[in-house]
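Just the one chain here, laid out as structure tokens, in the form predicted on its own.
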Amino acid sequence: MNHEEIKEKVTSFLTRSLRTKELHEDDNILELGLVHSLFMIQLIMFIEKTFHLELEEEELDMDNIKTVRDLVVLIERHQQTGAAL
């Protein structure tokens, strides 16, 4: 899956789940007050299931998952290393 496809899937999930019409690639979903701890678990599960990967605990630092851009980079890093389920 290429960069744009990953970005589209992540953005689509976030806008649908957060019921927001627009979310820019660098919008900090934590600072916008759009998420809570339960949603973060749902987000992680979405990423692991959709992109067939397993995130390690150290990767779940909020700095790694606060924007669409961060999430795409995290997913692409897994794809490059072949760290899939």
Second form
Amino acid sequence: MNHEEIKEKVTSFLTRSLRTKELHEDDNILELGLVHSLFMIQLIMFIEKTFHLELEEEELDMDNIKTVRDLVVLIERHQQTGAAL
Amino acid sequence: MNTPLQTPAVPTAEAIRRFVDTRIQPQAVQMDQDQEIPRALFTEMAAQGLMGLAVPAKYGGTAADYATLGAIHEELGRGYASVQNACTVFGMVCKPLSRFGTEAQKAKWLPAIAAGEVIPAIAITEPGVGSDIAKLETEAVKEEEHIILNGRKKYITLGQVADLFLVFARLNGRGVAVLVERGTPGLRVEPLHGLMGLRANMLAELSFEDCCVPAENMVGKVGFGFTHVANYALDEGRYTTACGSVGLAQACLELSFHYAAARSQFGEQLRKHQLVQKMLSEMITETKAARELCAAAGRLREQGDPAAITETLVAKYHASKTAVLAADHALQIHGAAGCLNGNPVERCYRDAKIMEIIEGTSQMHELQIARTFRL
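Can I get the form predicted in complex with its partner chain as well, since the one above is the form predicted on its own?
To see the whole picture, the full complex is given below, headed by that same chain.
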């Protein structure tokens, strides 16, 4: 999956899960107050199933994955290091 | 604990139906009256693969897919809701432990739980904090290589007999999940008796007074306790409780069919009376609807679709309400006979109401459904 495809999937998931119409690459979903209590487990489920990778514990800290850009970087890093399952 | 790793076959719903009919249902009245699930039954259940439903095969579990898991919990709920809820607790501990636990934690505990050698419990609720888990008051302090717990937990299912507790606390204001073994100095377990329904849940109150455990007992990072570990557990618990509620409703329906066919009033069977038919029709329709909602949630869970979280909330909300409605109608159809202690309908009536409270009250479900839709 290339960069644009990953970005499109991540953006689509976030807008759907967080029920927001628009989300730019660097919008901070924490500061926008969009995150609900069940979001994190939805996010884990989405990333692991969609991109076939298993996230490490350190990567699941919300402070490090609060924008579309953060998430795309995380997923691409896994793909580049061959960490995908 | 040296448990030889085996990979038992995933039990089928048909096999569990037979097990429920022969080993659980016949004991349900006694378990309700004794307020206890016999340890021997846990052993039998483990042999059926029921203790390892949420444990990966590499740790000796049966790792059922969600359709199978749902069907099995429906059968268990049809047999006796307390036994079904015990299996829910097993899942609520094993699922987050499998996801967030260290390799050492998983290797030590999961095979023993799947084998029925270790009974786990999950300790979230406190005397002053129920639904609002972000406000938990149990305190954890990290000192060198240890974690010291102080606080109280209440209404802990299986607490009376559990060998291992997954305890949620606050460390420097952030949520943590910690494994605490029974017998750890500073942990006191006091039985709570007299629950209205699910009377065999063996509830307990836990007190932690400078209860010291190794720091390596923490499940997940500091800060993950509520947002990750607890939510993972509660989400799993909501799914199996929804399916168990369908089973409870089905039990009410089957008991009512039987009674309405066997008993006559005004010269004809109860089932021929239109107002009885109305109640039976409502029970049939709502039970089928609840089952379909559970199936939909199960499909999404199996696909890993994030929408599964909301669909599970919807399924649990509707299924637990259906159990209450079905039990209410069943009691009405049975009349005085159903009000006698020892009649399964009387037990179902008491058990059903608890399904609307455990793993999040109906009101919390309404709020969470609204939030996930950003209402």
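We call the rigid core the largest set of C-alpha positions that still match within 1.5 Å between the two forms. Numbering follows the first chain given and starts at 1. Treat the numbers as computed from the prediction; the structure is a model and nothing was measured.
Superposed on the core, the two forms barely differ at Thr11: its CA moves less than 2 Å between the two forms. With the core superposed, Asp63 shows a C-alpha displacement of at least 2 Å between the two forms.
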